[in-house]
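Let's start with one chain on its own, the form predicted on its own, as structure tokens.
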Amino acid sequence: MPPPTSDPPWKAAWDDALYGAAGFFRRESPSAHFRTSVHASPLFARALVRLVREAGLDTLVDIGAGRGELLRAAHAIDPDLDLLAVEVAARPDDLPDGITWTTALPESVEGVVVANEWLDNIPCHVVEMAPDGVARMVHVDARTGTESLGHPLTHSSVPSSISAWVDRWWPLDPAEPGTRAEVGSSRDTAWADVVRRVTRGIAVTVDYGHMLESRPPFGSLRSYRDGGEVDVLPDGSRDVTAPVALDAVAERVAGTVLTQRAALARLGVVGARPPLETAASDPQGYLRALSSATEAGELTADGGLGDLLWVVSVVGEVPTTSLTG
């Protein structure tokens, strides 16, 4: 058995380089480090005005929201909506005063609810099958990244909940040392947590993720700074992330998984072309709609972000819209 290690387990140092006191997304602007939907197109913002007005809503709800930028977006499209940003930072002076701003989440939502790159920063558990044939903690040094295994799933240090979701979620094969599972059900609880506080209306959270058949067999740890993969460590000084089990997380809820395609597909957003000819006959409108095109290319794009996965769950009596129809 490998000796004690006085290092904490990922989930703990994770925690704390993101959300502690002097934690990362504390001090930090998202958009400065990575580029997500929200920032490559106010399309997405659209997509999601549009969904909140079909389903008869008057409210949009963004957890990890940054500075603001898709509820700034959808302000922009439609003034009269109710918008609500979560977020752990403080409120930016510049935002505008249409956008309620707060760290915790709201007890009651009535309306639609998004979470866009979120889940993928909630700090989950890390464990590795040992040279042994066991399945054991990883623990990490946060100030080097340096990794040691600790107790075994079996021992009675380490909650059962955690064997429980990597037999069900992530098996590992005890043949074959060095593979890795990241413990989901952090990610489970955090968005059922959201779920149950939507009273009427749609939830979605929408991340970079896996399925069972394909999760990625050393793990999939990564950290970001200034718009560039860095070496993953829990410091503070970066973003730590890894995409998301999204197949537990939707049956948690019992949501329906879609790709970002196809969804943003349902709500008219689409990488057409504006037909050639009318370009000579409506330039600026030519140029206008090329540019859209452009932008909904990048939004659904193969090998980007048009793999995102959506999960989304609808509460209580909703009209059908083009993305629940």
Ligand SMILES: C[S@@+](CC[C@H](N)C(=O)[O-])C[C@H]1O[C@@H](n2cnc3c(N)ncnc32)[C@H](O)[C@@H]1O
Given for the second form:
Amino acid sequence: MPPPTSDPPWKAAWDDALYGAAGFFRRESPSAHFRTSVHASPLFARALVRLVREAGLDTLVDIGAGRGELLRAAHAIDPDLDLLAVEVAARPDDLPDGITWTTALPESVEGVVVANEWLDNIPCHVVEMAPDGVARMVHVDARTGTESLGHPLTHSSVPSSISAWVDRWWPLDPAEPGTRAEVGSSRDTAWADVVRRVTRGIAVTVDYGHMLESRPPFGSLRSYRDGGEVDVLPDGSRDVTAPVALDAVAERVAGTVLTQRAALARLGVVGARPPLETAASDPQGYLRALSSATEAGELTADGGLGDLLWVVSVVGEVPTTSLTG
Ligand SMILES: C[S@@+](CC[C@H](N)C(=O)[O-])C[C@H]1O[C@@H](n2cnc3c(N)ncnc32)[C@H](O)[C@@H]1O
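Structure of the form predicted in complex with the ligand, please, following the form predicted on its own?
Every chain and every other molecule in the complex is listed next, the one we just looked at coming first.
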């Protein structure tokens, strides 16, 4: 029997749109299109440098490093750290010599590995409950964004790992046609592949996501371009992203989940304003402290970056840190 649609499944179209030969992330700088914690403030890098040093380590690896913003800040804070950026895009010309740049994951790492807003850009399959109560693969025309339903998950051409993941992590109700799941197994596998390379250290993935009790019922695919949200389209002209099922990721890597607000508080980033009295006695110090409090406030904001989730895995014998203790 011919397939129900000739369009590719979402995952294939998404992969091509972001990472194909002319893919979005091969040419575009993330910071030109959206703002992450590493753009918001060097306090984010300061917290990670503190984590590295508290753990008695001297290496920080950034997976999906953008244009190296996090490691540039880390280098300025602690020039003695070994810094490795892993990124599909080419090394920026102005990157300091003290930062190593590679497109391939390192074979092994002893240190802290961080991935900030990386997993949400790992393409995944999308499935939808059809009107007949059968969950099917969702396909998409990459030029128009028009979707069509493909084979049922039980079809011999659909890997059984897809229905196994959906049953466990994002079950769909046959009585609720139109409900969807974004199949996070590709994210789980991508992060597990990073964590297994850590011989001793701490692995941290940070992303916006959801847990079993709060999945978005109709899916959550989004696109961004030039700083704003635009129609979702996997044609390479824009970012394509979907929040991550971070409980599934955490289970795969024996990780602990906490909010960025809680994680950064443990690492000394709090948004408290300096006492007003110091404005008169030390105006410059007051302004510096105020600016730092404002940046910390953005990193930890309710309804904003503070709601991001950290999945933290400790590998091997590592001294207790304020994050992991
Ligand atoms: C959303 S951006 C985040 C950039 C940066 N970490 C930040 O917080 O601003 C995701 C980045 O991951 C990169 N990326 C995606 N898959 C990758 C892979 N397999 N290896 C290396 N980099 C990858 C993309 O090119 C992109 O720069």
